[in-house]
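Here you get one chain, nothing else, as structure tokens; it is the form predicted alone.
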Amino acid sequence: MIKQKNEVISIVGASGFLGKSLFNYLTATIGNYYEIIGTFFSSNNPNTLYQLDITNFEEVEKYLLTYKPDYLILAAGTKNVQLCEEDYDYAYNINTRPVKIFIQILEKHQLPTKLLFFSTDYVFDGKKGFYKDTDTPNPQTNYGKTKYLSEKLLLRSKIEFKIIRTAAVMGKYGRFFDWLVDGIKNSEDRAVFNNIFFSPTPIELLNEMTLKLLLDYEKIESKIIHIVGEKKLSRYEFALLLSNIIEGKKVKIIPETIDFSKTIFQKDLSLVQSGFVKVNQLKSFEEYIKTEVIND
């Protein structure tokens, strides 16, 4: 159901890879019916976004009381797994503390804002893969631990929320995706791990499902939703898939095996799509990825 434009959707972290794509997508699809606003911290885009330090209680409180968003999508935070592993305090301050602040302010002022929080496959231990949205997390990295702490804060809170777990978001400006696509298009060989498994998620699919979640929010009982591609692949298999889509280029995709005793990479963080996604997904995984390659 499309509503009137007096409802506000705020994307916190709208200058990042995920947030920017979602901001542009929602503006293009429902911008005539909702007021879409976004925030940035260090981006040079102040004309369309509001500057906000999500670790500053007073700034966040002023922002929420000024704009009173009906929906707040929290896409900010750090996804630098290595940096998080080196500095737990950094990971906590960026990935957990802001969620705590938003909850405190929403509860303090009894705001009816519905919060959508982007979490990660890293909340799991990576030992077995195919994790369902009902499985119990067991994070092994600081990144995963601080994301899981945020999930637990939301689950104990009194606010309205949904937790979106996603993984390996693929699209233009994604580091791994661009590295593969650029290499294939420029006929540069790529060596890719064949013993790390994941659930690559086309960013178009993530955008579509987030929109559907916003529009059907009241009908969806689940608090935790896995929005990921429907395929479990090794990084090597994903690279081969891309090379087959990008026709006419001669390039070698070279399988490599990683030694897990010397890395923070985890063996299998693949997720099982939630039923919500299985019912509403519009295209196959291959069709989504082909679209991302064309848009690159």
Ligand SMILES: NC(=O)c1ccc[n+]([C@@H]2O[C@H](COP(=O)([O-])OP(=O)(O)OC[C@H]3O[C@@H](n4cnc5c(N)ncnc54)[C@H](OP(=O)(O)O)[C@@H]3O)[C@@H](O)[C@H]2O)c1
Second form
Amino acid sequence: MIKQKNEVISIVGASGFLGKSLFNYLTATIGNYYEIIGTFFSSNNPNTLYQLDITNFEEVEKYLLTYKPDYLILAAGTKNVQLCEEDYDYAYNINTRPVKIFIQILEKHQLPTKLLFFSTDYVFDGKKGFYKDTDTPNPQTNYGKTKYLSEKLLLRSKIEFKIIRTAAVMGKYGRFFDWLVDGIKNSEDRAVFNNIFFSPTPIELLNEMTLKLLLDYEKIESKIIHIVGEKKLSRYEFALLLSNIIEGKKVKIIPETIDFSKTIFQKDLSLVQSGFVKVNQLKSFEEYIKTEVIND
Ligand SMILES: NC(=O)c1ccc[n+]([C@@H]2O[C@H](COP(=O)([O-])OP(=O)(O)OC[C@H]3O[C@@H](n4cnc5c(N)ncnc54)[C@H](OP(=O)(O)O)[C@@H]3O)[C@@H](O)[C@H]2O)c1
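Let's see the other form, the form predicted together with the ligand, since the form predicted alone is already up.
After this comes the whole thing, all chains and molecules, with the earlier chain placed first.
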């Protein structure tokens, strides 16, 4: 099933929420066949990772020329929508400039590295929902704008790449997920918006599909792939689903309505899964979420 290769897979941002989970998953599943390496920036816990500042051209160049990864998964960046909104330069510096740097270096040295970039549902305007991977983005926030700029840089580049758009990744250490699970387990009521819709994505599904994408890279023609859960839910509906899974706990999930004129939250950023995910997904959304709750 697995190719017998000694290729190098580098996860840049392997100390983050997505990157750490993917690093552990790839090491456990294909670690005997591929060399899995990862980087961190400021968190000092993972002593098996290399330190790398993705905003520093020289550092990135040295890293790429030293390790010459066959695949590079760019999971570093910021998802702090509020901070990005307050400071466009901060958002650009961490979400766009590094992609420019990676492209420049890969092109300069003609490295054959295949780059997988984690993008976001925020590239869309959030007005209608159910966005397909062929729909044209229209970001409304600095976060979405700087991630979309990176997508456009990749699409115009000469390097090998895929863009993975994912959304509201759910699993242990996810802020919203942990806040809900802790509330439910400790019988603390939770007020959750019932007029914000999204495509929550179990982290296990994201890991499985990213692995599949790596293994089948050559066979997949699409440049943009939506790896998200198959359900469009309101945040309130997601909280109810979680509380039903965590049985025996009496907790009130209170529906709340948000006033969109006073927030940067967008009404409906739900995405339609790409065909690649539809055919490869191993179990249902509810089953994945059950696993995340058990792992919590
Ligand atoms: N989480 C989601 O639901 C979600 C949904 C859609 C898309 N995404 C995208 O996925 C990416 C990762 O998200 P996440 O949730 O894993 O975020 P996260 O937990 O905040 O992790 C961010 C990662 O980026 C690294 N980093 C920050 N500044 C850096 C720098 N200057 N140089 C090198 N590395 C740097 C961090 O390293 P240190 O911790 O060591 O400083 C960390 O490993 C983001 O780009 C986001 O746009 C996430």
